[in-house]
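Next comes just one chain, in C-alpha cells: the form predicted alone.
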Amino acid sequence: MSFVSVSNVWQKYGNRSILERVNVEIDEGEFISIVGASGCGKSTFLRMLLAQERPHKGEISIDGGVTAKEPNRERGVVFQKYSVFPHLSVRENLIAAESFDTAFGRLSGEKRKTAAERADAMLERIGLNHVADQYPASLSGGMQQRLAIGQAMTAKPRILLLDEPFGALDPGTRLQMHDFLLELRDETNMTVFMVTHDLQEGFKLGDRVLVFDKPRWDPHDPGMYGATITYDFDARDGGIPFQLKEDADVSA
C-alpha cells in the first residue's frame, strides 16, 4: 500500500477551479518534485497535503488513514521567505516549534530542559549549535533556512512539504542546501514534497518529478477548467515518464 494516496482531488475558490482530477500514489521515503506554470495550483497541492485546506472533492490518505481536517506533527512545512519567529533566538524557535500542541503554548520545568536539550541536539545536527544564541535576522540567507527546516523536523514529522524553499537565495548557498536536504532525508526517511520553479533543481534532487498544468483550456473563461498531473518523471530512470514506460519498452 502506497504512504501518501491521492484520490480524485478537486479543489476549486469560488467558481474558479484550481485542481481537477488529481490522482497519485507515493512510496514511503520518496523525494516528489513538484513543477509547473505559475498559478497551475502547485503550492494549493502543498497546502492539502498539510491538510491547511481540504479539497472539494476526493481524499487524501497518509498511511491508509483519513483525509486530516487539519494540519498536525506529522506534516512539517517550510516556506521561500524564512518561516522563523524573529523575535526568539535560535534555540528557542526549535524549543518554540515543540510547544505548539501545549496549553498556551508554552513549556516549563522538566518539559522545557528536555526541549532545550533535544534543541541543542537539532542545532548541532543542522550545524547552527555556533550560532545558538543570535536572533534569525543576524543569519545569511542559508543559515535561516537550515533553521526553518531544522523548526520544521522538530516535530519528527513524517512529511516535509517544501514550498519554493531555496528560491531566495544565491547559486552557492542554494547548492550547499541541496546536499543539507537530501543528507537530512537520507538520515531521517522522510516523505518530501517539494514545489519549485527551477526544473533543473527538481530533478536533481526529486526521485520523482510532477508536472502540473491545465490539459483543457477555454479561452473565453481561463477559469473554468483546473490543472492536474500531466506528467510523472522517474528522476532515477533517466526522466522517462512513468505513463510512457511501457510504451517505450515496447519499442525499445
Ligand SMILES: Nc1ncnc2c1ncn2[C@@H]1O[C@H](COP(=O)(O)OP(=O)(O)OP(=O)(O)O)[C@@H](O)[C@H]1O
Second form
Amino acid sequence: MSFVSVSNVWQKYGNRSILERVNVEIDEGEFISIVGASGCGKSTFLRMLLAQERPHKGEISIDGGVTAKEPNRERGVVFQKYSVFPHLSVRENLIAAESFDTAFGRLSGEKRKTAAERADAMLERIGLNHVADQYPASLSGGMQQRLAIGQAMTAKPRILLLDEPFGALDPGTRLQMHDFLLELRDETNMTVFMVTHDLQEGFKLGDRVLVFDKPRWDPHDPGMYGATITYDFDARDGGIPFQLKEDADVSA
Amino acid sequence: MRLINHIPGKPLAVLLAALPFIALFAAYSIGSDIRLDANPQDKLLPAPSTIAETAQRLFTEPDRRSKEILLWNDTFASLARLLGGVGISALLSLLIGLAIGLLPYARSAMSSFIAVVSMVPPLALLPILFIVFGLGETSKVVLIVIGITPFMTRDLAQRVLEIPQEQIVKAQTLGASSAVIALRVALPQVLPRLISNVRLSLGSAWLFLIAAEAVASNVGLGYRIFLVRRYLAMDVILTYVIWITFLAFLIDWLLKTLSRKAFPWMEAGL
Ligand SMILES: Nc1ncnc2c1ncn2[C@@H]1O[C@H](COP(=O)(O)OP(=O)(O)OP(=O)(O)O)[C@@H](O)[C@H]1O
Ligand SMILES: [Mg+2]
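Structure of the form predicted in complex with this ligand, please, following the form predicted alone?
Every component of the complex follows; first up is the chain already shown.
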C-alpha cells in the first residue's frame, strides 16, 4: 500500500476543467518534482494535496486516511512567498510551529523553554541563529525561504508541499538551497512534493518527476479538458523514464 | 534640474515648515490691528495679547460662582466622552472587522449591513439619540460610536482580507484553530492599522463631540464655545479652539509614537 494515493482526481472551476483523471501512488520518503506549463494546474494539484481545496471528483489519501477537508498538521507547506509571519521574530516563527496547536496559540513556562531550545537547534540547522531576534522583512529571500522550510519541518508534517519555493531566488542562492534541502531530506526522509519551473532543479532534487499536461485539446473550447500527469520519470538514475524502467524490471 | 528633484536642506525645511504658521499669525495680527485702530471696542479680532491674557485667566483662575476652573472641567468632561467613544469604537470595529475578515458566515451576514450603515449621516441621528438616551453622557458617546465605527470596521475587515491567504493556510498547517488564527495571525497584523484608523477618525470624533455638546450639555469644550458665542467672546472662543487643536495634535502624536514603539516588525523592512 502506497503512502500517498491520488485516485481519479478531477478539478474544475465553474465549467473550466483544470485537472482530470489524475492518478498517482507515492511511497513514503519519495521526493516528487512536479513540472508543467504555466497555468496547467500544478498549484491546484498542490492545493488539493494540502486540502486547501477539495477535488471535484476523486480521492486523495495519506497513509490510508480519507480525503481531508481542510489543512492540518499532516501537511506542511512552503509557498513562493508570504510563508512566514511578518509580525513574529525569526525564533518566534519557529516556536509558532509548536504553539499554534494549543488553545490560545501560546506556550508558557517549561514548555515554552523547551520549544525555544528546539527552535534554536533548528535555527542552527538552517543557519539562521545569528538573526534569531530579527523580523522576516529584514532577511534576504533565501533566508526567508530557509526559515519557512524550517518552520514547516518543526511541525513534523507527514508530507511537505513546496510551490516554487526557490522561484524568486537568484541562481547562486538557489544552488545553496538545493544543498540545504537535500541534506534536510537525508536526515528526515520526509515525503516531499515540489512544484518547479526549472526542469534541471526537478531532476536534481526529485526521485520522480511528474509532468502535467493536457492530453486532449479542444480547439474551440480550451477550458473543455483538463491537464493530467502525462509523464512520470524516475529521476534517480539519471532520469530514465519511470514506466520504461518498470517495463525493464518486469522483463528482467 | 526639475522642480521635483529640488530638496530643501534641514534648516531650510524647518524654516519652510514654520512659514505658514508665521504667515497666519502675522495676517491675524495685522487684521486685528486695523480693526482695533478703527474701533477699540471691536470684539471680532481681539489682539493676540488679549487672547494670551484671557488664556491665562481661563487656565488658572477659578470661576467666581463654582470656585472651579471651568476650562479644566470642560477639558476632562470632553476628553472622557471622546476617549470613551473612540475606545468603544476601536474595540467594536476590531471585533467585527476580524469576524468579517476571517469568517465567511460573518462576512455574508454583516458586510452589506455595515456598508449601508456607514452611509447614514450620524448627525441626523442626533435628535433620535437625545430622545432615546436622554441628554446625558450616553447620547454623546453613542453619537461618536455610531459616527466612526462603521468606517473603522470596514477598513479593518478589508485589512484582514488583505492578509495573504498563504499565511492563513500556513497557520492551519501548523495546527492553528480559528481562534488562534484570529489572535496570533490576524490581530497583531491589524493592530497598527487600528491605530492609524483611530488617528484618522479622531477628527470626526471631535466633530461629533462638539456638535453634541453644543446642542445639549452643561459642561464640555464644545458647550463652552457655543455658550460664550452669545457674548461674542472671541478671545475665549479662540483660546478654546487653540486648546482643542493642541489636544487633538497631542493625542495624534501619542498614537503615532505608540504605533512606532509597539510594532517594530512594521519597520523591519525599511
Ligand atoms: N480559485 C480559482 N478559481 C478559478 N480559477 C482558478 C482558481 N485557481 C486557479 N484557477 C485557474 O486554474 C488554472 C490553473 O492554475 P494553477 O495556479 O494551478 O496553475 P499552475 O500550473 O500552478 O501555474 P503557474 O506555473 O503559473 O504557477 C489557471 O488557469 C487559473 O487561472
Ligand atoms: Mg503555480
